[in-house]
Every structure is written in C-alpha cells, then in structure tokens.
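In the block that follows, a single chain appears as structure tokens, in the form predicted alone.
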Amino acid sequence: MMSYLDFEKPLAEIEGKAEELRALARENDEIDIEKEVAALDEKAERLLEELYRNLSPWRKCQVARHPNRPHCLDYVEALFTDWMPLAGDRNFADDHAVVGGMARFRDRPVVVIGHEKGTDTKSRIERNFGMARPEGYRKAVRLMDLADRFGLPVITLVDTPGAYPGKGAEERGQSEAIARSTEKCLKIGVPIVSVIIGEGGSGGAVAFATADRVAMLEHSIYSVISPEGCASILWKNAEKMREAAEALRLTAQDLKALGVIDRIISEPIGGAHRHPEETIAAVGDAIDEMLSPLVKKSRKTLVRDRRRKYLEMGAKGLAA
C-alpha cells in the first residue's frame, strides 16, 4: 500500500478516486468508467510531475525518509549474487543496523556494507531504524580488513539518520568506532564506492562514505545533522526544520556543486518508492561505472588519490 507524504495529499485524493472507480468496475461489469479513470490518471501524472519538479530541501528530506523507499537489503537482493552475510564485530555483538558480507556484483567478487532500516515495525525495531551502535562500525572495519586482505572492492550503501546516541553506545566507544571506520576507509588499498540511497546522517554516514567515489540518489540527503536537530540547536525550536534544511545544503544537487559527492543518480518521477526496480537498476549501473576505472589502479595510487580527495575538499572555497 502506497504511503503519501503531506505535500502529496492532493495526489492521494485523485489516485484514491481513480481506485474507487476501478473497484466499482470490478464489482459490476456493466459500468463503463474507462474514460473517467483515464482522465484521473492523466491528471494525477501531471500533478506528480509538478510536485516533484522543484522539491524544496525539506520535501527532499521527506522523500529520502519515505517508508516505501527501497532499502539496503532490497539493493543487495536485486544487484548481487552469491550473497554471504557475515555477522559480529568479534568483540561484543552483532549490530543488525549494519549488514555486510561477500557477494558478486556483475560477476566481480566484492564486499558489501550498508545500513538497513527495516520495512515494518518489527524489523525497524530489530534494525534500530538504521542507527548503528559501535559494534556495527567495528563489524564494518572487520569487513574492510577482509576486503583489503583478499583484494576485493568495497561497495557501501548508506541510509541512516545517524549513529545511535544511546548511553550504552557511548559507553562502548561510539565516537572512537566511527573514527576507526572512517580511518579504515582511508587506509585500505582496494576501491571503495559509496551510494547514499536515502539518508546520510552525520558521522554515521561518513564512516561508510569516505570512498573513492560517492554518489547520491536524486532525492536523498547527506548532512552533518538532521534538520530537526539543527533547528533545535540554532533556533531552540524543532519546527524550524524547513529553514534548517535550506541552510544545511544537504541535497544531492547542493553537494555535487560543493564537490562533496561525485555524481547524482536520477530517480523516477515521484521518487524511488514509486518505481523501486527502476531505481535499483540505475544504482547498479552507476556503481558499475564508478567501480570499473578504479579496479585498474594500484593499491598505492588508490590510497594516495583517496586521501588527496578528502584533504583538498573545500580548499577552493577557503582560498576564495
């Protein structure tokens, strides 16, 4: 069942009326509603294009968080073969907010790491809504070490509101675990390609996205803090999240212009949640295009270029 965002309410009414007419036609074969349904469908299509033509940053936040948006495991199932999930950080526990393992991507062996939010109430609670604890980042470090040892490219799929801020996580060294994961991204001598598929929240995202190439889906977001968190700090009012979203420059378009990401992956009209198969296919093609030139580079060149990429980030703005 499709969930509608608040700015999609007029669209929900039109599509709801069209579905009511279809239901009437199914109950009574003598009712001819083909023209009326076609008119409503056309009207809905025009409205959908209009709504998504120039989304504001806050509306992009809403789309990036849409519950029907394809999640990490949807991409894993569709794009990878011979998937072998690996669990645990060999220290404390297995964090279900982070999934990772070995697989084949278009017949190339790789290591895949990503945040998984879950798809229903039970799985969202189990996955902690994609908010990783220290053991999740330590699991990622272990998998990156494995990839480095066997010369396997690393593909990361980022979708998290941020690292889990709970007391237990802080006691077990949350900030240190995030820093170690980020450091490991910079050290390993194999290609790393990252895609922000939904939310890229704070250090929890950077720990997986310090990559040779970073892409974002068109309506995903990537920011140091959520708009609500930013508004609470700056304005002491979480209701100022729209203003915060504008100020944070968190859209794919802003971040591409700033040089933080390398490419934007187009989404179907209406967002990834309306046509998940099409979106997943586009992500697969983008990963392939980003990864192909990287696998030809030597270990030394990969590490050098990756470090330079992040050391020089923002330098032009500072010079100006």
Contents of the next structure:
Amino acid sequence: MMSYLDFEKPLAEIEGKAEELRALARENDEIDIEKEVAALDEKAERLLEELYRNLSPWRKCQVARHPNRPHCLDYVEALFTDWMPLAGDRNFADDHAVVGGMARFRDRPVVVIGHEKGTDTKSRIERNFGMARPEGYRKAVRLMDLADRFGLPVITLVDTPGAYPGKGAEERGQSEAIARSTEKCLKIGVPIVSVIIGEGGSGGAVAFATADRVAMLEHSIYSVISPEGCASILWKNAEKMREAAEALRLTAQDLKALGVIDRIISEPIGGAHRHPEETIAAVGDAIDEMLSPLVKKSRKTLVRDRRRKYLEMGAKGLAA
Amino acid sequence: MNWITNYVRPRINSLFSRREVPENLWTKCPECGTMLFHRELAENLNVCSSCGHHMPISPRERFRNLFDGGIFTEVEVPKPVADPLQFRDQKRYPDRLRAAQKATGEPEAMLVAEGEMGRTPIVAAAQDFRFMGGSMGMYVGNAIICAAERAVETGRPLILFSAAGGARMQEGILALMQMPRTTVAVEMLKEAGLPYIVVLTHPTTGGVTASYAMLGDVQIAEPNALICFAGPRVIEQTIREKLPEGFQRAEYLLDHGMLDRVTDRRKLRDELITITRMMMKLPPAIAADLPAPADETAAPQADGAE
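Following the display of the form predicted alone, present the structure of the form predicted in complex with its partner chain.
Let us now look at the entire complex, which starts with that chain.
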C-alpha cells in the first residue's frame, strides 16, 4: 500500500475517490462510472505532476525519506548478478546497516557497498534504520581493500540519516571509523562511483560518497546536518525545518550547481517510490556511464584525479 | 637554517598582535572555583594551578608558548569564496562572521604558523573554538591543506591542535566536503613520510573528529577534553539512558584505545619535541642549549651560520 506524504493529501483524496467508484462498480455492474473514474485519474495525474515538478527542499527531504522508496538491496537485486554478500569487520561484529559484497554489474565483477534502511518494522530495526556503527565503516574499509587488491571497481549506494549516535558506537570509535573509510575511498587505485539514492546524512554518507563520480537521484538529499537538527540549533526551533532545508541547499540541483556532485538522475513523475523499476534502471544506466570511462584509467591517474577533484571542490561557490 | 634566521627573516606577526594582559584581573576556575590571578593563569597556559582544569587557550597564545622564544611566522591561508551558499538563518552568515572576527581579532577559525619548537622546525595549525565554535568550513579546509603543503615543501612535521563543534552549518555541503578535502591533506603528509601529530583539545566533535582529527600518526589529547562524533545530548536523546561518568572525555577514549596519550598542557611542548625529534630521526633536544629571547624586540645578533 502506498503511504502518502502530507503534501500529497489532495492527491490521496482524489485517488481515494476513484478507488471508491471502482469498488462500487465491481459490486454493481449496472452503474457506468468509466467516465467519472477516467476524469478523476486524469485529475490525479495532473496534480501529481504539478506537485513533483517543483518540490520544495523540505518536500524533497520527505520524498527522499519515503518508506516505499527503493532501498539499497532493491538496487542490488535488480542491477547485479552473482551477488555474494560478505560480512563482518573482522574485529567486533557485522553491521546490518551496511551491506557489502562482490557482484557482477553488467558482467563486470565489482564490489558493492551501501546503507540499507529496511522495508518493514522488523527489517528496519535489524538494519538500524540505515544508521551504521563503526563496524559498518570498518567492513566497508575491508571490502574496499579487497577491491583494491583484486582490481575490482567499487560502487557505493548511499542512503542513511547519518552514522548511529549510540554509546557503543562512540566507545568503539565512530569518528575514527568514518575517517578511515573516507581515507580509504581516496586511496584505492580502482574506480569508485557513488549514487545517493535517498538520504545522504552528513559524515555517515561522506564515508562512502567520496568517489571519482557522484550522482544523486533527482529527489534525494545530501547535507551536513538534517534540516530538523539545523533548525533546532540555528533557529532554536526544530519546527523551522522548512527554512533550514531551504538555507542548507541540500537538493541534488543545488549540489550540482555547487560542483559537489557530477550528475542528477531523473526520477519518474511522482518519485522513485511510485516507479521503482524505472528508477532503478535509470540508476543502472548512470552507473554504467560513469564507470565505463574510469575503468580505462591507471591506478595512479585515478588517485591523482580524485584528490584533485576534492582539493578544488567549492572554490567557486554557487558560481561553479 | 637556524634559530637566528628565524628571528630576522620572518614577518613576526606575534609582535604586532600582542595583547597586554590586564594587570588586576582575576578569573574564577569554572571547575574548582579558585580565584586565579590573570597573569599567573596566562603563564600557566590557562591551566588552573589549583585543580589542573584546562581552560580554553587561543591559537596565538598557544603558539607563543609552543615556538622557541614565542616566535613564529604565520602561513597565509588562501581565502575561500565568502558566504558560498548565501546562507541566512535568523542572522546573515556574513554578519555572524564579522561578529566573530570582531570578538577574536582573527580572520577565521584556524591559525597556521611555522617556526622552531625546541630547535625542531615544524608547521603548526590550531583551531580557534572562540571563532564560531571553531567550526570547519572552506577556510579551515584551506588552512589544513596549506599547512600540509607547507610541511611537505619544507620537509617539516605538522602538529595540529583541534577544537571544534564540527562542520560549519552555514557553509552546508561545502563544509561537509572538508572531510575528504582535509583527508587528502593528511594523505600528502603520509606520502611524504612526514609526521602528522594531532593534539585534540576541548571540545573536538562531529565532522572534525571524523576526518583529520582522528588520522594522526600520534594522537594526544588534553585532559578532560570532550572528544566525540555525536554529542552526549544527542546520544542521550537517542538511547534514552544516562551516560556513564566521564563518557567521551579524553581519559575515557584513552581507556577505549582511541588515543595514544592524554597529556597536561604544561608538559605538552616537551612531549611534542621528544616525539617529533624521534620521528624525524634527530638527536635528542638539549634543553640548556635553547636560546632564551629575553627581549623579543631586541635585534638578535647574526652568527653567520646557515
């Protein structure tokens, strides 16, 4: 069942009405409601288009966090073959918020790493809502090392509210683990391509999204802090998240303008959660297009260019 | 290059901006309540002589006590685009910046300098918590990159003193991008085989801890410094449970294997000299051999040595 976001309420009403009429028609085939239903469907479609054509930054946050949005494992299942998940950081535990392993992407063997948020209450708890602990980042470091040794390109799928703020996570060195993961992203002599498919939450996202090429889905976000967190600090009022989302410039469109990401992957009208297959296919094509020119480059060139990219980043501000 | 040339050649910024310590001011130690005479407190590096509590110290003050004779040359940091996001919360970001500049007398939240410490040539960078919570934006990123570049150019170790509430929200995603940027800077040092020593001071949190502040060859913290990724309040809200005594403090991190040492600020300089000289394969420092600049304004005698 589709869950509606608050701004989609008028849409829910129209679609609800159409559904009622359909139900009525099923019970009584003497009533001809085809015209009415068609009119409602058209109205709904127009409204959907209107709503999604100009999503405000805060609405984009809501879409990016939509529970029905395709998550990391949906992409893995659809885009990769020979998926071989690999577990554990060899030190403490296996973090279920981070999935990783070997797979083939359009026949090419690669290493895939991503945050998984889960799809229902049980799996969301098991995945800790996509909030990784140090073990998750250390697993990623281990897998990136493996990729580096065997010359396998790395593909990361980013979707996290942020690194987990917990007691154990802090005691086991959450910050160090994130720092090492970012460091590893910069160091490996194989191509690394990243797609932000939902939420790019602060340092927890940077640890995987430091890459040769970074793409974002049209309605995904990538930010230094959540709009709610920013609002409660700078506005002293968490309810000012709309203003904060605006000011932070966390949309794919803003990040492209700032030169922080390389490309935006379009979502079908109504967002990825209404059309998961099309969205996943578009992400697959984008990964392929980003990866193909990179696999031809030497280890040295890859590392040098990646470093240069980050050193030069932000030099021009919004004029980039 | 010896210490004499360091007196003569550089632009000695420390002399121009020397602020006089007021004569008859007292400071109350926030930890034990002892009234401390201002001048004595400054001589004690802002450490309470009664309970050992470490109070904040400005980068400039720290450098005066770190470099031989208090002499150092500031390394100029390339200025980034001002207010890249045209950020506005309840105040405009440029207004917040100006207020911080006025309050601190510094252009931004990090000071980079080079000079000698126990006759050991070093580059040092220190973060200024007074300046918008020491927050990491483009300028701090540039400062760390140019400190690393300078260290590589001159073959010196880099000593970095961290102090920050994290990334600067007003620079949004560009502040976040300082995590990979500064990590590239650390990589440059490692590739050049130069020591990178981090001194974590109170407080070091968020994206700063999760990038350059945790990547040192040697990690030292000042006593009782708060060092964390997520702050204690956020964690308490998340797990709804009281945190243990001393959680996320330097000693706690030392116990959990996240630091090499916790060192009193008053002993820090000696330790840094010992460590850097070993890492640079230099003979031990001879304390008595150090030049004592009695009068900083007096022109030193050149001894012709180079």
